[in-house]
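A single chain comes next, written as structure tokens; it is the form predicted on its own.
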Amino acid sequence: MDLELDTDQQELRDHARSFLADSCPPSLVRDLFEGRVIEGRVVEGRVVEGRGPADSGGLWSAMVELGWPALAAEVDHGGLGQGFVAEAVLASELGRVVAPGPYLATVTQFAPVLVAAGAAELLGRVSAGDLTGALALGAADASARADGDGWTLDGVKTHVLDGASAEEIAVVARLVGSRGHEGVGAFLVPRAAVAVEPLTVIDPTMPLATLRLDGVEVDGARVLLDPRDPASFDALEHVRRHATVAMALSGVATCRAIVEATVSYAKQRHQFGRPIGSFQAIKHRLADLYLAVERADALAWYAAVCLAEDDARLPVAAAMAKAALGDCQRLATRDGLQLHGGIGFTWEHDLHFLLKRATTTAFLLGGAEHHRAELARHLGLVA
């Protein structure tokens, strides 16, 4: 197991690190943050029209005609076959500069969904840029009922990442009367198929949102993954683990760029007619954040590397990187706000950006309570 990007790979996350330099600056988070509308934006010297509230001023547009949804799907599928490990690159560099868009939604959430039911014309799509996806997963919340040829679900799915903007939602649902492992599958259906409910959030570049689900009835061919068969289980595990490994990069990324941040602020600012940095009581606490960073993103990337190259100890990888980053976002987030001082608490400061998507992607696909629990279990440690 190499641990280490090669050549290609570092290419990538140095391309991609400026190209969002450039086209995902600060005041194009601020602007969403702030509800400003925003119609499009110069990339590379020309002006690239938004598709849409999801697009962020042509940002998505961008990505697709650089190929990013394309990247790690197989040739098979429209993709260029890189695999895992450049969509974990990507993953992380988005995270680092709060981008914006349906990225994560679709491509590290949606898609593996498509890929489990070997829906190729869907997928084709997806690595086109033509269509933008949202999984709604959690079996629990919502049932699905045999109906003739096709299906009707019932439920209410919550925090839902993209289900607002999302043209089509993978609808994890159980099978009526199935208990455990048995009748969980997965169904296709349109947005505008069912209710949808914005949430109010503390980081709009991750738009969440409530989809009720009242009698809507599912053709037998939008059937992703058959509730009746005992395969869907593990499918959607493996799905569930893929998003979850796509989450602790980009929430690893956006933490280590609050520690950078840290380090710049008390590098610069002075007290006593010293760099605060100086102070010993700072060392050690921004050497504290250093290694809790660098402990999550070790686990983020051993995960990553189970998942790209199948290995059987996914499920203890994914679970502990998901929890490492809850420890380092709780961590990061505290010291990064306490050590810029006063203006660590401003609106004008562009640091609250960074704290609130590290807060919000370790709570999503659950927080580090939850993944230890579930390391727990894959360990052998609780019945």
The other form holds:
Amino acid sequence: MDLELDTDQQELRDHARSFLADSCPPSLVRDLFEGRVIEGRVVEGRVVEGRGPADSGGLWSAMVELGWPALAAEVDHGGLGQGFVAEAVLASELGRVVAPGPYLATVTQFAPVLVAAGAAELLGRVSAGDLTGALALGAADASARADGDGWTLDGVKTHVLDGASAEEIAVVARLVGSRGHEGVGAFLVPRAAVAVEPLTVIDPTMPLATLRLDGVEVDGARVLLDPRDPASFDALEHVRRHATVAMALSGVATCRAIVEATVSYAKQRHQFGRPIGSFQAIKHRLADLYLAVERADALAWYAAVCLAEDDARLPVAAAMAKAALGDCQRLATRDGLQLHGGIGFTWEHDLHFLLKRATTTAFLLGGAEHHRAELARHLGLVA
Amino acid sequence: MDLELDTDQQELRDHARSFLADSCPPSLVRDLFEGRVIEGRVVEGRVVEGRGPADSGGLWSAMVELGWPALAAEVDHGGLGQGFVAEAVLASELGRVVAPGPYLATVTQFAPVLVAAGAAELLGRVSAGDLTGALALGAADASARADGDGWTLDGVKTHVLDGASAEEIAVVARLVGSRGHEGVGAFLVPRAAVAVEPLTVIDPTMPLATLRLDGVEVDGARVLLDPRDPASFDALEHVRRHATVAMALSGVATCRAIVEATVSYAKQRHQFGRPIGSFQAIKHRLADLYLAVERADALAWYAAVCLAEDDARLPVAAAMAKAALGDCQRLATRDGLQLHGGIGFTWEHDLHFLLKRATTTAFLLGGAEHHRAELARHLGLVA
Amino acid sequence: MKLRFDESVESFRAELLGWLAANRPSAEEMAADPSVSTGHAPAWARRWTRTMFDAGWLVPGWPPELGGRNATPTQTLVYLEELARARVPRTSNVQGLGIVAPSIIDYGTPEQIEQYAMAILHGEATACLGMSEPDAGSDLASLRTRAVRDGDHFVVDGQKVWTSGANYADFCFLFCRTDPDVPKHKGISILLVDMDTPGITVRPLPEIVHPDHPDLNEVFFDSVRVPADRLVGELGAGWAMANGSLAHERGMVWVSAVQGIEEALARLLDEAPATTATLPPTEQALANDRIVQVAIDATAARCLGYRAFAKLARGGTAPEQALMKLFSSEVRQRVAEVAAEVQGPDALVTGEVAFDGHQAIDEPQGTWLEQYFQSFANTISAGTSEIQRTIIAERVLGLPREPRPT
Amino acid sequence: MKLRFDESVESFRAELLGWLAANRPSAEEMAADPSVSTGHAPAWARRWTRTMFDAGWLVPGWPPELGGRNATPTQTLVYLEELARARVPRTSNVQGLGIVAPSIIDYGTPEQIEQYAMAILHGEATACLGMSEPDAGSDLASLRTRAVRDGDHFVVDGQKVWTSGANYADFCFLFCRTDPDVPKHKGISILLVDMDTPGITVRPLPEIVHPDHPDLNEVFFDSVRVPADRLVGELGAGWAMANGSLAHERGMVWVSAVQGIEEALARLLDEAPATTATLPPTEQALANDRIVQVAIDATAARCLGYRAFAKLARGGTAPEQALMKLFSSEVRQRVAEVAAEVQGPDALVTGEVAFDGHQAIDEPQGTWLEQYFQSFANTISAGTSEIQRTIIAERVLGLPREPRPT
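In place of the form predicted on its own, the structure of the form predicted in complex with the partner chain is requested.
Below is the entire complex, every chain and molecule, led by the chain shown above.
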């Protein structure tokens, strides 16, 4: 098992990092946190045309120009066929700089449902940057009724990432009266067809919304995964794991940025005539924090490779990765903020962007306890 | 709420501590750990007559001479009426020096059943040091069948403290066919009437045994708490809490001894040209360890006062005390052993007596998780 | 060792409760005009301070002329508990009443006591505490703000930071260096500086949550002229006074911290069954277990507080102050952390924070996640948790000090 | 980034497995005469070492004349994994094969290589490592054992402690001070000392569990005369060699540690359902959750190991060695701790320990609670966990060193 990036992947990472350093500076993140509208503005001396409300500072436009939405997708789907590790590299780099924009929801959550559905045309539009999407998971939250050739959906979807800005929503719903692994499917619903309630959240770079489906009628052609097909459940579990692994990778990268910021601060900040990083107790806490990040990072990349190679160990690896992100975020948030002292507590310092993003990634798609409970089943501890 | 000992209680503590320093030195504990028979031997220059196999080094005889078994008991029961705080002081001091002997089982586990049963004559014998006992809890492990005027008991009792040496066993059993709070009672069974299987345990100062009851017939006069009396369940719950609080007090005192030994070692041991206790990481761990002991200690004494004053907060306080002992023992064992380095890892050093005793007290009568699960009910989190 | 107090204490409690019922500001009155900073005393708060002073209930342990009734330490403990339970603040200007006024009374001139300390006790003024500086967060010995004598004035130049309530306070209890030529912990003096003196600039520091309600500030001093008679105590004796000023009502600062923990925990226990209702049983068990752990911490905090107090009441020393600061601030943090994690993604949703007036302004407010972030104020300020651990290790456990620069 | 190895590695694996099946000692043979100390090689173990040497399977990365086959690092990794999976020990004398022999080969004379290193590789001798001293546990620079030149001999006086296997070893790779007049980390030299030399006293140190099976020893040197040609490398170059000798098969020492974790975890997962069967659902959920946490740790340990290895295989430095030492030893400890706690009072019951021969003698053995206590050998020896944390902080994170005495 080789968990290091190969040369091409390293190049992709270095390129993405350097691009984001220019195009997604802390000032852009601050604009979002402070509620300034930043659609289509001047970036690095050139005017970037905005592509809708999620195109913060033209960042998404620039990413589309670089072909990022197409990078991991299969060639048949208008992609460049570089596979999930490339997607993982991008999710990770975006997490590192608290980047806003549709990448996480569209590429790591919405597109996998399209892949499962074999929706090549839609995937082509995603790859081209012409379509943004969101994924509304949770079969228990919505019901589907067959209605002639089409379907009627009812229910409330909570905490949908990009739910207020994505053009299309992949809505998971359950056949009325079905239970367990039966009767679960996914439907493509235009955002305009649902009542959207954007939520004020701690991290505006990860916008969440509540979606109310009140007798939404869905054309038969918009069924992505037919709830009458027994294979749909497993397909959606795979989608959920894909989204979970991407979230874990992105969150761990944010945590690593917290640790780097904290280590750097500990080297500079003097107290009692010494850099605080020379005090042994601080050293040992930072060593433990580094270890927590390495642990979560190694598990996230392990899960990424399992996903990339379609390995049977994915269910365990994905749950471990997300559980480890929870552990690591808890520690990184606590120690990162504490060791920065008063300065990290101020709005003016950029640290809080990282803290709030890390917390958001840890809390979405199941926290540590949720995934550990799932692991107890996977490991045969409970039936 | 006053959680400090008053002057009389302090005197008792100081006296007990000084007595045990003389009469229960580490060499006595070592004799037990190394399997030497030490019934009735010379202590401090005088021959002490042994009072049975549990009378290690004549320690129990000497405690009886000092009136310790009578100290907390009510005057009506041949006691000195000093109440549970006095008993708590002794349980604590005994834990501090890893003292062997019948005190914990006889006074803090067996006698409370007799109190619940109003068995004044038996209590008088316990107070006088003429009777040792053990408590076999766990209604599910034994069944009781009414048999004319008497009863027949069947079942297997595990991990009974002093089960192989006590003269009488208070056996908790359940009426055949009963459930829940109904049908639970306690019976006085001579040790000779049960099949005793002594266990080899990690801490021989806390000897455990498995007791097999195979159609044991109990005379009607030996019913301590009648299983047909609905009050018996609550009475036994109170007994269990009494035993639990005493175990928590004793265990916390052992943990405090570990911390004291570790702090003392950290002051003496030099590495890299400095006492290891001057390194900040060691300091902070010892501060956290001290805090864990203080937390558990404060809760144990809070529970002790609740018991002494028959306060309604006892169920919560007792469970918190024992749960906190678990937390504190885990940390004290880990850090105590780790920070002693190689020396604490040797059989020749006395540290391991403390470690093994602390672990034993934490594991008996329910570990931290057990008591936290109980607290979830007490605090209204689950029905 | 006992659960309940003596009759004399219980009758004191009854008197207080009766008086509170008759005289306290109503919850509505407080909520209508809440305090928004530790230097901000709304009109009702100023009146309430004066009412307490006149009735001898402001600082019960002091004599009547200072707003007290010569209460015993145990009575003061009960007073603090009951005030917190009644959800009525003693003051929003916690540092003014808790540190500045007592220090002036201990070390100041009669004129300073009359003009500054009594103004606080009468509800007429609020004070802020000018200690921390950009390069001397927890390290008072490194402070650089200078006060140079110029005739009958001191001229102050320098910068303070993390100054709570400076955006509203009437005056500052300012630590500054009056002698740069002596070792670091010497040469520090204290001045009483009116905040409207020319040359003072206050820049509020919005916090990572509730940035619209700043309490912390940077304070810049640019040739600020302070009359020489505003020097508190001896020139150069600031270090000793700093240690003295933190000792007021010592052994009882934990009371409000523990009360804050218990209120937060009560809310958590109240909400939890609904929050966890939709979880599968296993996850519910894990969530409940985390809640139980902080519940144990909360009870332990109160027990440890009582124990520290009992030692003090018997004339013993109470090294447990560092322990109580450390433990109570970390437990408050854990309550919020656990509560937020149990909420899951709902914890990410924020909203307008409603300052309800009865809660001390420096207590964590808002959603659980916001409370969690805000709780770091208490593990960082007034000696970080790291410093408390070192104090426990050295002063309680007697471990050898690290070599420190002189 | 990929889950599987190249074909060339897989065919190497197949060859190894075939050879092992045909040549390995049986479990019965091993159990009948188990190794009871890291210095003790039973007859079957001596034969097995020779068999591996002759077939080029003893140290695959070395050339054939040293018992290898010039294997690549990846092949060596696979070799170590498969050997561990097959539950057959490469050697009981882990320090002899892992540190002493390689160091002699690197720094020794041809005679020393022939007489000492090859004896280890041929299964004819075992060695112990004389480093730690009573006042220099983790601090080699403080060692005091002196070797004074006297004609064509060194005369050794002093004391070693925590010397694994010294109660059985044939010779000692002894660190001693040959020049007391230079700074502490200079003036240290290495001697090869036959353990039957007059003046050597070995006192086994029974451990807190399994005291009847001591592996650690005190070794006393009283005017022990060692021929001068037993000096390894340059006089006074011991410090540099100590750092070099620990670097053999670096980046792969984690393999057996991780294998030990996985074996322990597999046993725990296997036993747990029966152990927790009688618990109420809530407690079962808490017990399972603790087991899951160490299961995550175990997987992370393997992933971190592979990652450290990948860096090394690409020629990068692997500062993760300190991290792997720290993490794997602490995870092994946690597995035993959790397993014991899940057992509850049953964990307190002990019995005779059966050394089964296939498990390395320095792996934790016996009941879960005994394994827990014994696991501290790994968090204390070869650089305590505290030292590993400092190394990570300073060498990986680049935090400033503490002032150290020279």
